[in-house]
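Just one chain is shown here, as structure tokens, and it is the form predicted alone.
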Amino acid sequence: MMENHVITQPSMPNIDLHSHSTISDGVLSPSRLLAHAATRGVTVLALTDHDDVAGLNEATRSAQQENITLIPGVEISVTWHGRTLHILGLGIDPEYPPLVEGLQKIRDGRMDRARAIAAQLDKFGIHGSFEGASAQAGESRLIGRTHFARFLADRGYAKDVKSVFKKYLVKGKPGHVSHIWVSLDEAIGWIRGSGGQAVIAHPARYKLGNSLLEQLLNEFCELKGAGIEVVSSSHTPEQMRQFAGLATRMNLYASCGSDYHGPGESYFDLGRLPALPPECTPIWDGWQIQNIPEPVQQS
């Protein structure tokens, strides 16, 4: 739990809880993200970058220059029965060793996949694709999907990145390549054991069906994992009305992030989410958040 913050207003701030930057597969590097979420009158915001925790520093600094409250996270990939879940880290400790060292295995894995999904394009005749998912990376010390897809698109394989996934990198197509993350255990554990909560990230992107999310979220309570992202780009207002409702039903909080990667490629804009069904029970609750302005109306 994050004890080092205090709530100094009732109203609600304008909170997203799932963001990325260059240090993973985001467009803006840290400190343009703070700076687009201040002029999009974010006053709460979370980086949670894919499997690493580099962008933290940068990103507290330009958080204090923006008036924004930062909210150090992760989102770590877990294998689960086969899928592939994303597991959010919110007010975690990015110091923690177990999660540095975890995440770092994570990246090394990271790597390898990048070089079979390459392997994989060439056998289609698309030539030159590590190369140049690793120039879309620039910074990053990791190479995702989602840079072969801006690759891919910028050579017109595909209109946009959101065309490209579904023509080449998910199951069943040219560039998907399986892989084994860590376990659901392993994640909730590091980011337990840095002070932090856990949360599902978009839970209706697994496409699980009922009987199987069903497992899922007994599990993870098992686990102690705290909440289940409910808002989100990736549902629909049906699937927020059902999260809502399970987690309510599980005991777990809610979460509301928009899984912002850069313009263009998202389909909420930082401070622009809708807000959580009422009969939720945020993340945020207990939560002790300084020096929050007025919010802004949502449009």
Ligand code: AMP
Second form
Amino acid sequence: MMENHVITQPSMPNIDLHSHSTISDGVLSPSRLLAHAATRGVTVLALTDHDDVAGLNEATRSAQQENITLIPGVEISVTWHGRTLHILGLGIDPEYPPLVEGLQKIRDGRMDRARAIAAQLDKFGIHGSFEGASAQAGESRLIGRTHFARFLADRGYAKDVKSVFKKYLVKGKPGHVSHIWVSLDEAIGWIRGSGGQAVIAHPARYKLGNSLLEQLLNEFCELKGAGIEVVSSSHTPEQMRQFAGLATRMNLYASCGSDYHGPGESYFDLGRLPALPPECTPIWDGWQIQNIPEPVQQS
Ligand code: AMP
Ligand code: MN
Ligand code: MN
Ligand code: MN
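Switch from the form predicted alone, shown above, to the form predicted in complex with the named molecule and output its structure.
Let us now look at the entire complex, which starts with that chain.
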């Protein structure tokens, strides 16, 4: 876990706006995720499963029991200039029909992609991966690369999920299939239409370079995106400072999230995040949240 290497200072109040459950590719069910968040002192949690909102009812019920404010969220897979981006929707209405239908369309596409991934792996002598990944996905209504990675790790093709992604499922390696998701315009439209705020997840992961990054942020602002993730388990401390600067310059809100997928599969544990740099305007500014304690003055 990276928390052993990075100086982390739990942000006060303890807000974590990016997490996954078994509804997508997380390890814990929504209620177990909330129970875990409570043990980590999280006061505000967003459940942001990939391309599905089916966990939000259970999460909301468990959050009430745990005295946590649950922010209904989603992480939408987007294709922008031939690259995959992840756009978080925070504070969405999970019943908004265009969002519900849009996410169903993405999950249908994922099923086609899963068959194509399995066919690719077949050619490399790895058989039965569609069934294997489906079994890993369990009750989830979607199949993701993480489910394939868990199957491959279980079969001994690599020592763990992280190592699988070095040898398989990524560009140039067996099991990689390029896929077209939905447009940035559509994703932001569904999020905003449902009353939510759109946030670019882990922007450093896309390795866009200055000019494309500038273009993305300009387009995102034009489409009325709200913020970018500054603090993320995908970011180094230097990248957190870089994106804090960009958020401030572009007048975007800053968000923070562990991107927790489960024990042993995430760099940051739930709620164990460094604080947002002080120049940032947090995305939760203006949210009506009951249980945000006053920040503790650090001496
Ligand atoms: P998908 O949306 O099905 O293409 O899968 C993307 C998911 O795979 C991410 O959300 C992560 O959970 C996981 N993933 C991608 N790259 C890596 C990596 N290098 N190490 C571990 N997990 C990864
Ligand atoms: Mn994931
Ligand atoms: Mn992501
Ligand atoms: Mn995520």
